[in-house]
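Okay, so here's just one chain, in structure tokens, the form predicted alone.
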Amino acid sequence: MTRVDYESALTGVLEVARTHAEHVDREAMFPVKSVAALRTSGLMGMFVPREYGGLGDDLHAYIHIASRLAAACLSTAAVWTMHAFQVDGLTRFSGERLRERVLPAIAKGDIYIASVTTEAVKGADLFRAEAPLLSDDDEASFERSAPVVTGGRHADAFLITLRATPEAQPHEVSLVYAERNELRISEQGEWDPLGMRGTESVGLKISGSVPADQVVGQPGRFEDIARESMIPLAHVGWSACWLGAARGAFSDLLRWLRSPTRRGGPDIHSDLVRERIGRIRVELDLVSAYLTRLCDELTAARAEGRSWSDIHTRIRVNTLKLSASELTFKAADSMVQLAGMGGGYSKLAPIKLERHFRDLRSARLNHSNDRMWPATGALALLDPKVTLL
């Protein structure tokens, strides 16, 4: 699929996402119609190699699509982004037999993959698992509970982290691919959050058995998959989503402020108002510039066969996530303040800043910044030369 082709496909998806965004948010329901449109668009094949019918490895296409989707419906964008980086991990680390069976179906939109990495005991720590994998030469079986599974009610398949064996240490984690028809699934808890309501991130209890070749990568070495694929692409994708939502909100705000028929609201000839507008623009430009530059670097590293797990790349990926999550929410907060009670704070306002504000508040909680700041500081201590992007 060329740039022209995916732009055309994206246009149709955006129309569906915009139409249903408010209903999805109000009812805290999965964006079923938007995902159905994504399935038929070919865009679910992001990171599926072209020989299997996918879009291929194009980080700039990835952030462009995520950003555009998020301006229409951030929940839809997050669901698509999480699916996409699961696909990249599967593409790069699964065996040939599994790739040949699964990747063409993903490219056709027949398989939507959800991620199962959380556990009640260890929270969102990717590099630990408590529930063990029981395996022999032919089969791998497990029983697993996860308090948060985005889109879990609707996924066709799951990538699940498990302790490599009953005797393995918690940090010896394996990744398993399992399709819904191979599993027994029951729901746990309810879903009624402040923002990102359409992600429908319910808790699940999952058990089942899969063929042994559905263990992805080396047993006990999930960290390799996470460092070389899923973590960088997660933070790049989420940052593109947050930027896209904030940019879309800012565009709507500027159109409203410039409208000759607008009644009430701030005086755009005021220096104070113009300063606030300028600050919002600068914050979004800074996130955009860092996101684009990091994608350039990651793309070059992959093309040259260089690792994504070196200290400098890990610092930069963390820096992107931290800055994007904080600056985009700060921008949304400033937009609500600027538009005022009637223009931005109310659900009945002419521009939907209130939904963007609630959605972007989740950005700092999604892989918590409270954990990422000290981790980034620890990495920075290993780079006394201060090698900047």
Contents of the next structure:
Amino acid sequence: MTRVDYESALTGVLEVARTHAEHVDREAMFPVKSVAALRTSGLMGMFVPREYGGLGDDLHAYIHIASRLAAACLSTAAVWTMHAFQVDGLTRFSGERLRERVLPAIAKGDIYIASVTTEAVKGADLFRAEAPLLSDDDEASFERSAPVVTGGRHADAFLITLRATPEAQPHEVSLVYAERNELRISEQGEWDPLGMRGTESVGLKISGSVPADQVVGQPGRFEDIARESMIPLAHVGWSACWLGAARGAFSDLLRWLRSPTRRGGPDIHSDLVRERIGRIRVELDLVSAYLTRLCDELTAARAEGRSWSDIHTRIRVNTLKLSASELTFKAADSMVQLAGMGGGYSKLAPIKLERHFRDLRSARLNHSNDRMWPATGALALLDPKVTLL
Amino acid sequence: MLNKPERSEWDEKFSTILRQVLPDFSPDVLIDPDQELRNLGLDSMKTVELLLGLESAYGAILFDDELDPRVFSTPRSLWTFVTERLDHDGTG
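Structure of the form predicted in complex with the partner chain, given the form predicted alone:
The complete assembly is shown below, putting the previous chain first.
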């Protein structure tokens, strides 16, 4: 799909996502109609190689689509983004037979993949798993609970982290691909959060058996998939989502501020108001520049066969996530302040800032910044030359 | 903890730091020089702790440049790196 093609595919999806965003948020329900539109658009084939009918791995297309979707409905954008980076992991690390079978179906929009990495005992630590995989020559079986599975009720397939064997250490993690019809799934817990309500991230108990070739990558080496694909693409994708949502909100705010028919609200001739507008603009531009620049770097590294897990890349990926999550929420907070009680704080306000504000509050909690700041500081200690992007 | 030096290949400071940072080394078993450190739970945060621990133990900055991740493959590769750096700095 060329840029023009995916632009036109996006246009239809955006209309659906925008139409249903408020309902999805109010009811805390999965954006079924938006995802149905994504399935028929061809955009679910992001990161599926072109020879299998997909969009290929153009990172700038990835952030463009994520960002545009997020301006319409951040929950829809997050669902698409998480599917997309799962697909990249699958494309790069699964065996030939699994690739041949599932990649064309993903590109057609027939398979939406959700991620199962959380676990009650170890929390959100991606690199640990407690529930073990039991394998013989032909089959791999498991039983596992996960407190948070975005889109868990609606996914057609899952990528699931498991301890490599019953004897393995918790850090020896394998990744398994399983389709819904191979699993027994029951729901646990309830879903009623402050924001990102449409992601419907329910808790699941999952058990099942899959053919042995559905173990993705080397057994026990999920870390390789995470470092070379999923983690960088997750942070890039989520950052694009947050930026897209904040940018969309800012665009609405500026149009409202300039509207000649607006009654009440801030005076755009005031220096204070203009300074606030200027600060929001600067914050969004800084995130945009870092996001785009990092995509250039990651694209070049992949093209040259360089790893994404060196210290510099990891610091930069973390830097993007930390700055995007903090600055986009700060921008949303400033927008609410600027628009005031009547303009931005209420669900009934002329511009819909409050949903973006609630959604963007999740950014610092999602892969928590409380863990990422010290981790980034520790990595920075390993780079005394201070090699900046 | 063992009471005598583990191997002639390295000194006791080295094995003490290894055991502090990677408690998965069984206290009753000699450290295998060719054991994969990542299989003992060496992640990026523990890599930092290992380096800082070694720098503190030997009173020297062990690296100031690109760090080859292969240094952290096994106790043997890490010890080779440490001794080379100490010889280079003249602090060993």
